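Below you'll find only one chain, the form predicted alone, shown as structure tokens.
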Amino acid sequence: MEVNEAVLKAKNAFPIWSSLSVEERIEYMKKLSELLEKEKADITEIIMKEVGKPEIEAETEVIDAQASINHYSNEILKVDTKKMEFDEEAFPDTEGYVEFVPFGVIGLITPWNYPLSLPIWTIVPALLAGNTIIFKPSEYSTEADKKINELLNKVLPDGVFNTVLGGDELGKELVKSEIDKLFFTGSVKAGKDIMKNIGIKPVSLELGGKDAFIVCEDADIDLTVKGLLWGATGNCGQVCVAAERVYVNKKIAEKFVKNLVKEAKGLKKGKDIGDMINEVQIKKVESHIKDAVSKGAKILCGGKGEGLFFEPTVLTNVSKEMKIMTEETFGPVIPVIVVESDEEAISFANNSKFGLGATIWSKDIERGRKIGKKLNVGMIWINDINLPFEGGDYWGGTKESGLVSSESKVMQCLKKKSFIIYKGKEKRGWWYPYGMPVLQDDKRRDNDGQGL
């Protein structure tokens, strides 16, 4: 389907879809959840084959999608008209309120690393809010996203959900089309291009990251190592909030790194770690490691791949100027820097163009909170990593990691429409002709006879 054709279909479907009650739209989403359950095995298999995930990671996407449907079906029921208060003496017989209404046609562009979870995080709240959708998935996860399109169009009226398939040029067409709002998840480069071309149109951007992982000297080393390994190498590190910069206090650094290397070597190919998406991404990871080694970094384990599989890799003797510490790697690489104090870790963590998330590990929760308040990022985890609110609510970062919103995802899918109603019978005092009496000449001058 061409972009313009999809826009037209979505616009034509919008009046009927948006006129349904919230309860009716929830029923459609329940049918989608039932289909996801019925076809869980098939969807899991498609995700495994297309993007290389282990079975447990692929199946988790289906479970997450169902949880998102349940979450947003509850959240949409909480949206209500907001009454505005007026000063009765200044504005008699006046009432006002704000309604929240759908934007219209939502454009959605998502990457390949979570081909079901990420789209669903926007598709479900956008549909429940009464919008229609044009979905442009990554060209690297076409089969998974064809399945999404198939399932949604089994349960929805024609034209409510539309998928367009293609590469970057198609995405650019969608950005410039007559959609009413765009949600985009992807690279910083693409995000900047969108901002240049989208015009006066609301947009949500969730871009790349280079998340810091701060380990205090009182951290539980065993727990922290396990959290780091999953947070850095899950989905082969192809996660926007992957732990890509590790700052560990010098008092525990030696033991921490020793345990980390031991655990990393124990991860199983196929069961724990799957394949990366393509050779382009493999080469990017290899180039970052090569740059680091050429500048003095040491590879303690991993560092090479076979086909699309890349070994979990731990690097030490890393400096903050290396590409491995400044650019998004998007691979299963863990670079470690030893720090003297919390303050040094905070300084290093904030010295980045990215500001998506950060993790802090300490048995002292208040210490973790204090560190978190000083980090210039959108999301903080303390003794945990990469756990989102249900449905990806309040997900996002600062700086080049995107346009962060203080609103829930449901509210991001609605726009305000305000009403002010006057019930009085007399003209307002400030309407023409003005009601203020003209002052006498002698009252318009001060004691010196000068004009006021």
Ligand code: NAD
The other form holds:
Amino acid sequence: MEVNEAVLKAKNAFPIWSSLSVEERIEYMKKLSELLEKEKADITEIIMKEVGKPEIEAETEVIDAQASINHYSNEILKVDTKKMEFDEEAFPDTEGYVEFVPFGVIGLITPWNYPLSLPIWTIVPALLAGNTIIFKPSEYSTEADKKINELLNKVLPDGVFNTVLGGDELGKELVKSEIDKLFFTGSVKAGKDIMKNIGIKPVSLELGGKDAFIVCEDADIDLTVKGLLWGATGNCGQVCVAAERVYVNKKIAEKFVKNLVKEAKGLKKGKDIGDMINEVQIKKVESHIKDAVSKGAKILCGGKGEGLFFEPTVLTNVSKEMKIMTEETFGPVIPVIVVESDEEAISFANNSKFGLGATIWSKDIERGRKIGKKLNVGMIWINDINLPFEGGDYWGGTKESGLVSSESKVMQCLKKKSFIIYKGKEKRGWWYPYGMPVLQDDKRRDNDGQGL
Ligand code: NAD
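Which structure goes with the form predicted in complex with nicotinamide-adenine-dinucleotide (NAD), now that we have seen the form predicted alone?
Full complex below, order starting with the chain above.
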């Protein structure tokens, strides 16, 4: 389908879809959840084949998608009109309120690293809010995303959900088209290009990261190593909130690194670690490792791959200006820097153009909270990593990692429309002819009532 054709279909479907009751739209989403259950095995296999995930990671995407449907079906019911108060004496007979209404046609552009669950984080709240959608998935996950399109179109009225397939040029076309709001998840490079092209349209940007992983001297080493290995090498490290920079306190650094290397060597190819998405990503990972080694870093394990598999890699003797500590690597690489104190870890962690997430590991939760308050990121985990709120609610980062929003996802899919209603029979005191100030004590107005 062409972008313009999709826009037209989505625009035509909007009036009917948006006029349904929320309960009716929830029923459609329930049907989607049932279809996901029925086709779980099939979808899992498609994801495994197409983006190289181990079975458990692929199946988790389906389970996560169903949890999102459940979550947003509850959240949408909480949306209510907001009553606004007027001073009865100054503005008699006045009613005011804000309604929350759908934007219209939502454009959604996504990456390949979570081909099902990530788009669903937006598709479901956007549909429940009454929007229609044009979906432009990654060119590297078209099979999985064709499946989403098939399932959604089995349950939804024609034109409500439309998919266009292609690469970045098609993405640009969608950005410039007559959509009413864009949700984009992807790289910083594409995010910057979108900001040049989008014009005056609301946009949500969820971009790349370089998350710090701070290990205090009182951390539970065993738990922390396990959290780090999963958080840095799960999905081959191709995760926006993967642990990409480790800052470990010098008092436990030696033991911590020894443990880390031992466990990293025990990860099983195929069962724990799948394949990377493509050669381009492998080359990027290799180039970051090469840059680090040329500047003095030591490879303690891994460092190479075979085909699309890349070994979990631990690097030490790392310094903060190496690419491995400054650029998003998006691979199963764990570079470790030893730090003197929490303050030094905080300062290193904040010294980054990214601001997506960060994790802190300490047996003292209050210490973790204090460190977390000083980190300039959108998401903090203490003794945990990459656990989203259900449906990816309140996900997002600061600085180059995106346009962090203080709104829930449902509210990001709605726009406000305010109503002010005058129920009096007399003209307002401040309308023509002038003479009477609005308020006797309103110092902002001249005596002749000529306003400010
Ligand atoms: P990418 O930016 O190359 O592509 C993402 C999507 O945008 C694709 O559909 C692509 O076709 C499209 N696209 C590319 N350039 C575009 C442009 N100029 N205009 C419009 N569309 C364009 O990213 P990727 O390699 O697919 O995904 C990996 C990136 O996504 C990483 O940086 C990762 O951190 C980020 N990501 C972020 C989050 C988050 O929530 N913050 C989640 C997942 C992935």
